[in-house]
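Coming up is one lone chain in structure tokens, specifically the form predicted alone.
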Amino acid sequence: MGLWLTLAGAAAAVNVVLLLLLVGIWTRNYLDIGSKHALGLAIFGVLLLAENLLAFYYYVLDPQVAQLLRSAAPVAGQAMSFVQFLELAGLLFLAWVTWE
């Protein structure tokens, strides 16, 4: 279970970096174009950034939650790790689409 949480923490960290870049691009696009679509993407990115920062805190920085996930609820920890990997895949695709 420790490996899963380590990988989930790494995925959350990569997600944070990707979201910072994407929110910057989407915010710049909103300021340049004034499109509601770009504003929606920027707001979505900020909310997902907050979720990933909280996940990173739980996986890496808060020893009580990390210990609970490792020992008391390993299935829940694995499921939460899988969600982080799915988010990473989605953000990598969004980054590719945004930079194309």
Contents of the next structure:
Amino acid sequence: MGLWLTLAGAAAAVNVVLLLLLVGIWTRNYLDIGSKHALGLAIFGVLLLAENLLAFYYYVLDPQVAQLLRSAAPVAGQAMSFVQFLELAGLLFLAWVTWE
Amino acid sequence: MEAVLWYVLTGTRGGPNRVRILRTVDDRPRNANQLAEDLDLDYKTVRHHLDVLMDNDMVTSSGDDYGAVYLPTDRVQHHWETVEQITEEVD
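Compare with the form predicted alone: the form predicted in complex with its partner chain:
Now the full complex is given, and it begins with the chain already shown.
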């Protein structure tokens, strides 16, 4: 269980870095272009950033909550941390097309 | 096509400069060197943006030769209203 927590925490941390980068680009584009599409992307990025900060808090800063969730429902706990890996894959791809 | 326009022009790191390039070649077709001069951008930067714009079928070149001029594709012309809407605020 400890390994799952560590990996999920690491994935959440990388997600936070990628999202800071993406939100930075989208916010700059919004200020530059003023289009609502850029604003929408920036808001989406900020909300997903909040989700990942919360995950990081649970998995790394306060792992007791994550341990509790896992011992109560091990499958659900693993599925929840798996979400962080799916997000990481999605964000890596999005960062690649955005940076290009 | 509209979603591609929105993302390439407002979602990416190079979006604002791509808006400027697209509007400049719509004004009249230009080659990469002229674009670099007119927009005060690095030649390599302009080349990269043109490659991305071509990848997304937004600009086309008049030939493969050095100095080929670039112009908006028919598809982009067809959706020019969207481009105008996206680029209203760009100088």
